[in-house]
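Below, in C-alpha cells: the form predicted alone, a single chain.
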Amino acid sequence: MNVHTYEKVWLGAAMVLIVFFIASVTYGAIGAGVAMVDDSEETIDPDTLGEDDRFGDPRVEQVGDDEYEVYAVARTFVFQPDPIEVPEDSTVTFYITSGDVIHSFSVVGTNANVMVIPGEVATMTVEVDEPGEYGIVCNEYCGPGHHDMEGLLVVQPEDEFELEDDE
C-alpha cells in the first residue's frame, strides 16, 4: 500500500499533537500541582438556612487583627448581606451558600470568583487593599431575573470603617 507524502505529514502532525495534549494534561494534574475540583466542601441543608447560626443572619464578623469573615447567602436574584462592608488592608474569608439554585459569587475587577451550590458552603479568602466599591455579580444563569442579580462590596478606609453590631 502506498501512502501519499502529505498524508504521512498530516498523520505525523496529528500524532505529535495527541502526545502533546496528553503530556500537558498529565503535567497540569501532577507536575504543576493543580488541584482538581473535589467534593470536600462543608455541607448544609438549604431548607434550614434561617435556623443556622452563620447563615440565618448573613453578616460580617471580625475574627482577628485585620481578619474578617463574611457569611453570605445567594438567593434568586439577591445577595445577602448587601452591601458587604470591610476595611482596607484586611484579609476577608467569605463563606457563601445558596438557598435555592446554583449561583456564583464574583467580585468584579478581581479574580475572586466561586460557584455557589445549594447544600454546600463555598469558601474563598481574599485580601482587600484598595478602598472603593466593587460590584458582585452572579455568573451562573439562575432564572429570568438573573441579569438583575448584583450586590456590592464596599472596601472602606481603615479610619472610616466601623463594624455594625446587631446586639
The other form holds:
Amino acid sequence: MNVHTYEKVWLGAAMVLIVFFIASVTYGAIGAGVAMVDDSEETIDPDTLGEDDRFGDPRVEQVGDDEYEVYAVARTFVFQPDPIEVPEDSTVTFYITSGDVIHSFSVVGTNANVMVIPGEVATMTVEVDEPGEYGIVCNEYCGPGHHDMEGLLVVQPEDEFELEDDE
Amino acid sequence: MSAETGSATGVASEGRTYIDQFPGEARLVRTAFWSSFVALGIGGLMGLVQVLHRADVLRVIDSTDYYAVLTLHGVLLALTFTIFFLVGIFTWAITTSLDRGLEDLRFTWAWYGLMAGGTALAAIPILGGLTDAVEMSASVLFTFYAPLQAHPLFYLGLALFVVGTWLAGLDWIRSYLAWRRENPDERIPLPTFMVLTTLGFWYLSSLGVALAVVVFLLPWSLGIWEQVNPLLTRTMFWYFGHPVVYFWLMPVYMMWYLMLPKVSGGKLFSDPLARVVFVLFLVLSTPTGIHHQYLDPGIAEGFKFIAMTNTMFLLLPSLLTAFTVVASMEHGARQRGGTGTFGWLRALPWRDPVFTGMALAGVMFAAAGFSGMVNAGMNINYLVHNTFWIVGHFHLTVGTAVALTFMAVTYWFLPQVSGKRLWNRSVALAQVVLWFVGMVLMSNAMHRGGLDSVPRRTAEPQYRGFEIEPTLGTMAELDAQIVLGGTILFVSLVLFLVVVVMTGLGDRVDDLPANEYAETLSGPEDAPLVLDNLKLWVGIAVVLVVLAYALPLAAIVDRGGLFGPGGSPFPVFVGCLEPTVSASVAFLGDHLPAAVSGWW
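May I ask for the structure of the form predicted together with the partner chain now, the form predicted alone having been displayed?
Next comes the full complex, and the chain you just saw is listed first.
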C-alpha cells in the first residue's frame, strides 16, 4: 500500500498519542489510585430498602480513626440523609443506592460523582479535607422534579464535629 | 471515469445532475431531506426554549414540562434529523457510485414509510407530555433509562424506525450485489465501500437497542413484564448509544472525503487511507459503549478499562481523517494558485457556503476531539460525567461537525436532487458562519460550566441550598454566552430553512453543475484487496464485540437477573395525572409520605 511519508509520520505520532493516553489512565488507576466504581457490592431490592440494615436508616457512621462510612439513599427528589455531616481531614466511603429510578450523587466542585442505579449499590471513597458546605446535585434526569433534587455535604472543622447518634 | 488518474472515482454522470440521472431516487432523497429538515426546525426551536429556560431569561413552559421539550429536542435531532439525512446521502452515494438506480423503488418507499411512521408514533406520546389533553407521555429523554417508563407507542415507534433503517440498508446492499454480479472484478467504489462498512456496525450495534426495546421495554410498558433490570437495559442502550454517534458521523466523513476536496478545487489525498479509516470504524465503533458507564456501579473496573482502551484506539481513524481532510484542502488550494506555508489558506473558496460550512465544521470537530479525549480518560471522567461539559462536547460533534456539514452540503445537494438553483448563496454563507459563531459561544460556556459541576439535563441549574460558583468568570457571564450563542444558532437555523424553502419554491433550470464527487490522488489500485473483504472485517468486529460485551452482560444478568433485583416502573405520566396543580408538588405530595413512612 502506498502511504505518503507525511502520512506515515502523522500515523506514528497518532499512535504515540493514543498509547500515551492509555498509559496516563493506567497511571491514574494504579499510581495515583483513582479507583473506578465497580461491582464489589451485592445487588439490592429497591422496593425493600426500608428493611435493609444500611439503607433502612440512612446515616453517617464512624468506622475508624478519621474514617467514616455514609449510607445514603437517592429518591425522587431527595437525598437521605440531608445534610450529610463529616469532619475535615477524614476518609469517607459513600454507599449509595436508589429507591426508585436512576439518579446521580455528585458533589459540586469536586470529582466525587457517581451514578446511582436502582438495584445496585455505588461505593466511592473520598478524602475530605477543606471544611465547608458542598452542594450535592443529581445530574441524571430522574423525573419531573429532577431540578429540585439537591442535598448538602457539610465538612465540619474537627473540633465542632459530632455524630448525631452520639448525642 | 478519468483514465489519466487511474481513479475509479470521479465523473460518472456525463454532465448531468442527479435528478436527470435518477429522477425516482432523487424524489426519495428529497423527501428524506425534507423529513430531516422538519425535525431540525422543531428540534432547534426546542433548543432555544431550553437555553432561555435554563438561564431563567424566559420560561414559557413549566419546569416540569422542560423534560418533554428536552426529549423532543434529543430524539428529533439525534435520531430523526441525522438519520433521515443519512438515508438521503447514502442513497445518493450508492446510486451515483455504482451508476445504477435502486432495484425496486416500492421497497425503498416502504422503508422510508416505516421510518417516518415510527417517528410519528414516537412523537405522539412525547408531544402528549406537553399537554394535559391526552393521557400520554414519554418524557424519558433520548436515553429512556428504565425504570423511567414511557407510553408503549414511544418504544414501538423507536423499534419501527430502527427496522426501517435496517431495510434501507438491505436496499443498498441489494444494489451492491446486483452491481457485483455485473462487475465481478471491479474494486468497490469508495462511496459504496463507505456505506457498506457503516452498515456493518449499524446492524451489529442497533441490534442491542432493538432487543432492549422489543424484549424488555415494550412488553414492560404494556404490563407484560413487571420489572426490568435497569443496569441491563442501560448497558444495552449504550451498546448502541456510542456506535450511533458514528452512524451520524460516517455520512459526514463521507462528505469530507468526497465533497470537501472537490469544492476545494483538488482531489482526495488517498483512497486507500479512506478505506482504512472506515474499516477501523466498522471494527472499533461498538466495543466502546461502556465508556458511557465509567461511573456505573455493577460493572467491574476491568471491563471499563477494556472499553477505555478501545475508545482511545478509536481516536486513530479520526486523527487520520484530520490529516487527509487538511491535506486534500491544501492540495485544492495549491491547484487554485495558493502558495506559502499557511498562505494557501487564503486561496480556498471561502465565499462558497458548501466549502466554508464544511471547513468550519471540521475545525469544531477538532475541538470536540480534545474534549472527547478528556471524556474517554476513565479517571478524569469523574470530573465531567453528566455535567454541562458533556453537552458542550456533543454540540460540537453532532451539533456542529454533523449538523453544520449536513447544512453545508444541502446547498450542493438541493440543486442536485431538485434541479433548482440555490436561492441565495450570500444568505447561505452567512448562515454557516452564524452557526459557527453561535456554537463557539454556547459550547465554550457549556464546557466551562461543566468543569464547575453545572449538571446537564436540568430545567433549573439554580439551587436553594447552595450556589455553583465558576472558578473563572461568573455564572451570569456563562449564561449570557449560552443565551447569546443559542439565539444566534436559532437565527442561523431559520436562515437555513428560509434558503431551503425558497430554493424549493424556485423553477427548474438546466444549467446546474453535474453530479460528481472528488477524484483521488492515490486511487483504489493502491489499496490492498483485503480492505474490500467486508466479511473479514465484520467477522473481526463481531469477535471484538463478544470480547468486550459477553462478560459484562453475563455479569450484570448473573448479579441482578434478567429482570432485575426488583423495583417498580416509574411512568413519566405526571403532567397529565395532575393537570391543575404544579406537577412536581403534586408528585411529591403523592409519593413522599408513603416513601418516608417506608424509611423511618
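Here the rigid core means the biggest group of C-alpha atoms that line up within 1.5 Å when the two forms are laid on top of each other. Values in this document were obtained by computation on a predicted structure and should not be read as measured data. Residue numbers count along the first chain shown, from 1.
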I want to check G12: does it shift between the two forms by 2 Å or more at the Cα, with the core superposed? yes
